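To begin, one chain is listed below as structure tokens, in the form predicted alone.
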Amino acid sequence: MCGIVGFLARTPSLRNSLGTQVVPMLTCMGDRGPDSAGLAVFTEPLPEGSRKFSLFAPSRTYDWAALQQRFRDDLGTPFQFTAVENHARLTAEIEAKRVKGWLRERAPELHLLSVGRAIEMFKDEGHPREIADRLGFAQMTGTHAVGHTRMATESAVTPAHAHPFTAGEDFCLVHNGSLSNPYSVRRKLERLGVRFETDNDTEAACRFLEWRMREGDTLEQSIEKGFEELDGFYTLLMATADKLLLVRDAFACKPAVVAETDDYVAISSEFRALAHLPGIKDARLFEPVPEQIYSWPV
């Protein structure tokens, strides 16, 4: 059992208070997933060519200053850097593959959580409330966010196995449910050169959809192909830099509820995670139907 949450702010005031809206949703769903949690936050995209790299360290006392010095000495690229305990964000006008290669050689102990012009990602072990407090989720601003609380049922409890999962740039996915054929999907993708980082079933869905998009499909077209390729029970909540998407499998046995107003779109596994939101009494509430793709632009 896991919990998913999503929030898309349609007004400047809610974008400035994105974290304030999302944290109660995430901590409420801690009852459904107390062992680990994660949050992907999207902001207005950086200029073309610039990227944000979200990094995770194995220790809360990691020497981020030494990492910055190595990056400066080796690459000589101007950059901005912020760190909170075991998470950091590096922003630079640089190709993603160059940074990925540098991390593999010079900082293999770090895990690259996400890359993109808009996305920033955080995930760790522990109760969602504790993670949100440590990393300052309530102070975060942005256009939309996707979060997940995990109760592990099929793979280890580690930050790498926590959701959201990401592939490519500015794309992430959270999942409530279980896939019955992740290894056949994985074998198919590995033969095509797609690399995996965990044995989590959700990663198979994430990388399948991102692979289809690299092949030229839209995300919606990729999901349509996913109906044929991905077997099992799932509610999938996805985000890109410019949209939020939700889909449930043909049986729709994993819960989801949507609240929509002129000011926001909010999604959760249970309504109680939405009860604090402004104007919720007047929101359009509905349960998504099976195998229908719901998409909201930023």
The other form holds:
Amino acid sequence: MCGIVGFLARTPSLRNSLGTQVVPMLTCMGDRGPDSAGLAVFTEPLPEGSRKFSLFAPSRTYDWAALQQRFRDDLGTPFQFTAVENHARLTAEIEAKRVKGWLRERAPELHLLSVGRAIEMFKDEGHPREIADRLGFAQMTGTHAVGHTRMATESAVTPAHAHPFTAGEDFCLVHNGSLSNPYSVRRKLERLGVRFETDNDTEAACRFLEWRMREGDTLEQSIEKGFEELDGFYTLLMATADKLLLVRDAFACKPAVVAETDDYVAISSEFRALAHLPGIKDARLFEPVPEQIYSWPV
Amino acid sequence: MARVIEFDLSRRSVRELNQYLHHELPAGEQRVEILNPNGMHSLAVGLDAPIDVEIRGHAGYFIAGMNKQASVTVHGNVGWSVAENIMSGTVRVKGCASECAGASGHGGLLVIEEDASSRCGISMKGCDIVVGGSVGHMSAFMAQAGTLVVCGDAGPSLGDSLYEATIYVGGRIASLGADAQEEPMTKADFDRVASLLKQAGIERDPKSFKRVASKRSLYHWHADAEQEY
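Let's compare: the form predicted alone is above, so bring in the form predicted together with its partner chain.
Next comes the full complex, this chain leading.
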């Protein structure tokens, strides 16, 4: 089991209260996935050239001040920085490649969770409620968010194995289900130079889709190819800077329910995670059908 | 007439509800209204008394599972496996049902007034299911006995590996599963459909229904059958 949640706010007031809407969803789905959780929050994109880097440290008492000093000394680029415990966000007008290289060299203990003009990412081991409290999910604002609660069945329980997974920029994916051919997908991609960070099956799906997009496919075309390539059970919820996207495999053994109103689109594994949302009684509720791509623009 | 007892799930737990319905319902009280179900699971499961239970709102998984005698109505949608293993009585969903509605049901009647999702009536063993709308893929998979009436359309692989259950479909069938075949409707079939529609309170002309039953070719193992296993 695992739980997935997604929320796309269509009004300024819901964007300002994005975290307040999402936290009860994530906490409720803690029943389906109590061992780790994660949340990707998308905001209005930064200007071209600027990027947000979400960082994860191995310790909750990591010396972020020292890291900032090193960054300032080494790169001399102006930047903004905020940190909560073992998570931090660095914002700067800088190429992703430069930051990645610098992190490898100067802060190899850090894990780069996400890069993009819109995405910010948080994930950790522990109960979703506890993680949401610690990292202040309820205060987060933005256009849309994708969350996951994990009950591991196929690889280790570590922060790096928690969802969402990301590849490239401003793209993330969460998965309820299990793939039966992640290693063959992975071998195929590794031969093409794609690098993996974990042995998690979802990472294979994430990197497969991102590889297809780099090859020129749209996300929708990548998913069509994924229907052929990815074997197993999955409900996949994905987000880019400009949309939220949902698919279920041909057997559709892994649940999902969608609630849509003029004000928002909310997605969860179970309805009870949506029951608190404003106007839910009048929302259009439906269960996504197998192998159909559902997408909602921001 | 017995009074209506209200049970508010915003103030009391599901465990308390089921305990109440099983053991604490005062004699003669026959009607319970469950308020604020908010998608919660396992409401009104394992009932074994001739009582009426009304669930006011959307409910979660396994609603009215193992039902005996009772009449349970959900004024909303339900999640997976509503009325799974129903033995007798009636379970009615005024909205839509998610997957595996009526799974393994032995007896009684399950009515879904709108659509049911995939695997509706999976492995049903004698219950009757009437769906006012459409059903998803692999409905009545391995269904052994009983009747599934679908007023709307049926998704792919209807009646895959069907045993002795009978399926009637009013709309289009996307595809039949292995060993399922369409058969001519007899008078007994029309009467059966008419009777079940009447019990379900759904108005539809039985004449529009098609009958699907087992070819029975999978009943015996053919080791030499094309050798494609």
